[in-house]
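Encoded as structure tokens, the following chain is the form predicted alone, with no partner shown.
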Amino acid sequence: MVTRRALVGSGIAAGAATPWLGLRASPAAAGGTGVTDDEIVLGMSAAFSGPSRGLGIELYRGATAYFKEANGQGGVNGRRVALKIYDDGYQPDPCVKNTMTLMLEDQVFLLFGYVGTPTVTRVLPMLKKFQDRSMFLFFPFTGAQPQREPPYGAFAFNLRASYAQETGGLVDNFVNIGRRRIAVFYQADAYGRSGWAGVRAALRRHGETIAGEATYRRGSKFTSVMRRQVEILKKADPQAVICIGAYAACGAFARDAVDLGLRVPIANLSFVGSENMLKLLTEGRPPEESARYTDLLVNSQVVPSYEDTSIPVVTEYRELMARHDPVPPAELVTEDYTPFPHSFVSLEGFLDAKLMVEVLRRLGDNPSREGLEAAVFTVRDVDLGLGERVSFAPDRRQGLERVYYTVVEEGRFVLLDDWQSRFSLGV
């Protein structure tokens, strides 16, 4: 049984680092190629502080569960996987600094599990600039386009479906049930614009345009007032709103939309952090009030339900989360946070780590950065236990394609199987 407990950090600022899994990178690893006789060191910069900290913490926890299990089974070709972690607070400047440290001082083997479009888009030009080091970014928690297309796509490998696929699916489903007037609420940065562009492109295929749009500043908290944004969108008279943001701000928007009478379906992308947003909207509220704030939510996901134990990898994920009960290093957690026993984000982190171990295994006994691309391209029709096989190739740097849709029932997100009955215009 996973123990749910609040995590309280020591007040370390963004940019602070700590070793991961209790494994301290050896001097040889830190000063060379990221590989020693007994370990491979990966580097990660993610949000462990600030209003989006739940994303980095949950992604880390899922990845940790798998890496710990792999290490306990002898590691990868006899080497343990270690991770050097830095907190960037979901802000680009600390992420750039962290990445420079990871590449030039720590000299990790590769970069893994970065969180967010505004951070990743600032890192990609660095990977291109230092391409002689053959440094790659593996499986970032973002569905944006820059790491999927020239000039930077050659320096990253993605596992998850893209934001274009998520927004495209949401638009198609809304249009199919007659909800053609779709507005957008989005974070005013590269992430928000990437999702906005996906919505616009999908609507254009249906002969429609964005009905209205409103933005918010990255880092906004749940206590932020979104009245102005709601009023802007109400004037556009939308039949649905697609949100491209993180859980605190999107939760605040959903709350204020309900309070101000904007009673239309409100959709969110997978990056939002569904469980964290749901907790903000329902904690301390009676069931009937909670339902009022959540009955019109629909969130897209890039992994299946973590409650569907008919899927082999879900059973494996739940077993290893319970066995290892991973928590992030206290040095990086600067604010209270209660982890979830299971979440869509931690399941994604688990899948990232599982595929990462498979790639490292294919490097053989003498892993080198120069051999990474070739090793990834041998991943063809690999079954992670999802039911959707993973393949990579020089012209395919994204492993999975499927998008899932979820709604809230009885205080939890469940798979949506009938858009018409749930979101018909009569609702």
Second form
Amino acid sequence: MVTRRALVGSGIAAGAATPWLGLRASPAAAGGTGVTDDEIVLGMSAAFSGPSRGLGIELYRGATAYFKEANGQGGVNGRRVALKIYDDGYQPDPCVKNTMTLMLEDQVFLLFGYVGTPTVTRVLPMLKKFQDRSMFLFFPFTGAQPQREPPYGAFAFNLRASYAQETGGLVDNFVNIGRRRIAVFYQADAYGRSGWAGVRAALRRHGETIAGEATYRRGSKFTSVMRRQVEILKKADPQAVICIGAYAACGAFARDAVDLGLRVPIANLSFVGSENMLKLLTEGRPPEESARYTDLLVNSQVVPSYEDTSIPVVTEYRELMARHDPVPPAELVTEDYTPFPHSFVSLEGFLDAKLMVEVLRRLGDNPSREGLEAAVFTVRDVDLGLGERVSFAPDRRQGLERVYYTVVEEGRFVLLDDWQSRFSLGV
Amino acid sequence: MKIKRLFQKTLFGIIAVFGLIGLSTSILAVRTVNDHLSDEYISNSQNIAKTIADSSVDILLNRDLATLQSLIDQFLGIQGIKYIYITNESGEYMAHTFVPGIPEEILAGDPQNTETVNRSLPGIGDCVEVGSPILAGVAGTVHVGMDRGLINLKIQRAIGQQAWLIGVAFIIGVGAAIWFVNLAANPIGQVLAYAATLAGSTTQPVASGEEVLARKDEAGDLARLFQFFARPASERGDAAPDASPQDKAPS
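Having gone through the form predicted alone, I am curious about the other one (the form predicted in complex with its partner chain); can you provide its structure?
And the full complex, kicking off with our chain again.
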């Protein structure tokens, strides 16, 4: 297992050995367009610090594994792909500041792999403000609606399914097995509200309303006590709880729910960071106790299981992750973090990077921001090795639609194939 | 500094009147500051609520709730704002900033009420809540809870400054009053000591009376009168010593 010290150390080594790495990208060389004769610079602001740092780090790792491979094979039309990265700690204000720097000072070619709804929703108006620069945001790690709808949808391209699809699927499945009283535990910000709205809309379709709701503050740690939230939801007597949050807070909620006797299925969205959450709930506990905290979890995912090697892109992902074992630059990783060899988040980052490279290839030998949108719209029925084909069009700015549901078995997340047997009311 | 008994009541009277004036001024000032700050605070809160209401129309009608939440989260950064919640035309809570949940008191209230309400919420504190209708109320209502503690703090600061000023003025005033009273009381003491000497008192120190006899004021006149009456009748002559010219009655 790679420790933080090892991670930091290898980050320095990687930075020195591979000059294409983001922090070495030169804005002056980019000449104001983010493209030079041998480099295309992408800008990324994500959480590399704070309680949600695992999301930014894993997304970066997955994306970098593919970019490294592509660069090793000659890059995109002879140009290497470089990432200019900043840490925003999953906080909106630093993210806005980073974006200003990326757009106005670093003058990157495009924005890529942003993490989070509260951060992205604050950045979208900036893209509109600077629309004359044709700056686009590609494949943010959020399923929220603002970057999928007017007036900002025109400035972003999404790969993953939306939170509305994730929450809709969870609600449908719960209702189908008779669990109609659904409560929501959510982060008190735009992300939480986005998921809350998704649950509300899905329940409406079934003639139901949200049975109860409780919130937590963004940035809450696993050590936070969620007793009051659990008590609020217990009063609502829910048959299932859907959590819209990040792994530390959702892990704390799941722990306290079990401890306080709220024994109902607890669902989490893909953003939660399933492996990090599982680690928090099981680390240092005997198997029986770990199972008690995790057997009622059901997490929706927007990528397939990284264990399913029958899927070609999963095999490719596992191979490239092993080959490159990417680590973020040491300057950004200032807190303890042990990366996972494989995770849903890094697999998503990998897919983002794979499609990004495909789009950049379609720009031809003289890539320009003005040509980006047209290049994306040429992506039709592209197979990333996923089984689900990806298409974009002016009225379709989201590549994938499918949502997967996973549960914990023997200490890892596996696909859930039978909701009835696992979560029916009698079980 | 010993105050002559004759003037003690006068001094206490001055202090009492001064205290009364200070107290009434302070009460008036506190009320004025309280009313003024509260009015200003509520007015600012209403402006904020109206701004959010105006900004929310388009979002509520055309866009998603994440954007609405993002909007109110930004307003929450303004000093003094404790909470914001937005209800739709049906009274449903569409976005709010409460953690861990919407307080019972608010849930029990009228979500479309736009009157100013004072609330004391567990975990939040004392607040003044103002409301503003969205699209004349047909699209919902914005509610903003402002920290009452902040107003109280400002009032306490204003009272503190007022009390400090009055306290300093009071101390200076009392000191000055004592000094002036003693200034007036000192010659009387000299007259008293001189009169006692003339009377042959053994309890008072012997006073020559030179200083008080030389005075041109009422104390000097009184001392000279005592001196006159202390002489044997054969030495007095026909007339008492002159009083000061200013004290002579008009003829």
